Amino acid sequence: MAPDGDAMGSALAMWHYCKDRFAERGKVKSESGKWSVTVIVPNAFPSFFDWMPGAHEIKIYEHEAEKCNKLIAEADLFFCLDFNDPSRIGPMGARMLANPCPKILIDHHPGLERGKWKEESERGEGLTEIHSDPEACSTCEIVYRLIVESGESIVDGQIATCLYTGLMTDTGNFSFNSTRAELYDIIASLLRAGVKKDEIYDAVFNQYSADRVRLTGYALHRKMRIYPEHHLALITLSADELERFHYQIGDTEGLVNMPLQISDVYYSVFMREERAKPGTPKSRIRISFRSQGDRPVNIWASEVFHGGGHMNASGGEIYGTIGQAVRLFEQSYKKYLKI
């Protein structure tokens, strides 16, 4: 899926940190002999992250595969940020594993013990170092801790801005998974470093297109189904419907959370169709899961839809039609929902 605010924030924060601190010390080297650091993401990120410091330097694998493959093959060190399974980053995951150089994982998603790193590790291609904390609200929180524990202080406003963006977006502007007092100590530190939180909020949440607002209204009015006996809501959008509203990457971001504003709705699922690409026989259905309180959705996402994630926020996918995805959803939800 498109990199979210936490993936963008953690990757760009590490890019600034390494570029400013490590490059001059000779840690990462380019073919020209100069020290360099590069962020590569598997696919395009939403346009409302274009403003982030360093975003214009990011390489997008699906757009520049040949150039990215060369960078990956020649790398001396990888930071794996905001994913805990190489399959989550598509074809570039296999390319990364083929390079035996050190790999450092920094992530907050649960399920690392069930991931695919073990086999690669046995071949000497796995992780060199792991910084994984499913209790953290975001990968940006872990990056912050690592920087501080290294003896540095967050004095760089660019790093602080990137970290704050990840913290804000992965907690729904601090509306969930954000009850620990330590989190607000981090926020206070970032504000002291010069973060302009209101400007960040405006850049992420108040720059929608008219088509996006109309798509949201259509989805809620015409495409939302309520299953009252199970406190469950489902929204589906086909590729044709998305095209009707001139869909851009990120236009459905946050849509899955909206049904949770309804009284007595504790679970929400959103399905989005990606039209089959040339050479691919079936469309891909991207599925997002959300829940409230002690009602897990990650097991459902993992066992039925080949995904996973956090207890209250998970994702999955299947190849086929929206109708097939809905049938699978309706056949399985009673087993996994806690009433």
Contents of the next structure:
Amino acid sequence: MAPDGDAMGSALAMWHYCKDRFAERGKVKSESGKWSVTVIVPNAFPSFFDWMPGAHEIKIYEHEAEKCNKLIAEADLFFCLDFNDPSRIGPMGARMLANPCPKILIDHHPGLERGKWKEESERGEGLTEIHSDPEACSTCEIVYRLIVESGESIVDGQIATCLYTGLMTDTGNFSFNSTRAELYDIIASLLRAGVKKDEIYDAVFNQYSADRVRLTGYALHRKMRIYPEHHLALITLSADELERFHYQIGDTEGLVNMPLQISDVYYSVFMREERAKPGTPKSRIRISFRSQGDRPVNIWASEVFHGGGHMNASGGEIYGTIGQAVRLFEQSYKKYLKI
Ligand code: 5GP
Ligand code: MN
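Show the form predicted together with ligand 5GP, please, because up to now only the form predicted alone has appeared in this conversation.
Expanding to the full complex; the earlier chain stays at the top.
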């Protein structure tokens, strides 16, 4: 799954922070005399994050597995940002657990106690430190707090820019999950550190291709089904349909939120088919769930679609056809959704 703005922002903010601090403390590690710090993400990120400070230094595991495996095996410390279950980062997770060095988790997903870290930590390979706060709007918010608690103020414009990106994207530009006043104190201090907020919005939300906008129109016009008695909407897009619109990673980001604009739709589900990789028999169907208010979707995502996430924003997947995923959806929504 492609890293989102919060994963990118929190990882890059920590990267800038660690690079500068560890070097300052004179801990000699690499040939250059500095500790070397690397961001590794499991999959390619959408091109609308290319502009982020440090994005070009990121290693993408699926593109350079061998190089990344070496870095992971030789690491002395890991920060795990914006995920709380090692399986969320694919094969990278097992590689990381095989290295017994300290691991610090910084995350805002609920359910750490149910996640797989517990089993692993019982084998002595788990987390050394956990900074998990499901009340936080984003992992970037927790990274901000940790930096400030360490006695520093955010004066670095690059760190501030990375953190602002995660705050903005994980709250839909402050339209949900963003009612706490402290969040706006954080934004004020990031603005003072030099964040150009309108430019960040523009870079993330106003640089779409014409194909992406047309795909959105097609999905809403032709592919949205509404289940009025359950205040529920479903959009599906097959691999063929995505190819027709020259799909690029990130092109369907935010689509799942759009049916919630309808006055009596409170739940929205979006299914996207990824064609089977060579040598594997089945397509992967990625499923996104969104809801409004006190209407959890994460239990449904976890019990029926092998996923999980936040109360109002979750994801999951099945291997098979879109038709099979829709059948599972139709067999289960009445059980999991409040009317
Ligand atoms: P999205 O719909 O944007 O892919 O994901 C929404 C939220 O659900 C994110 O916070 C993400 O971490 C979580 N999520 C997405 N897919 C999965 C999954 O397969 N497993 C779990 N545990 N969480 C997921
Ligand atoms: Mn997040």
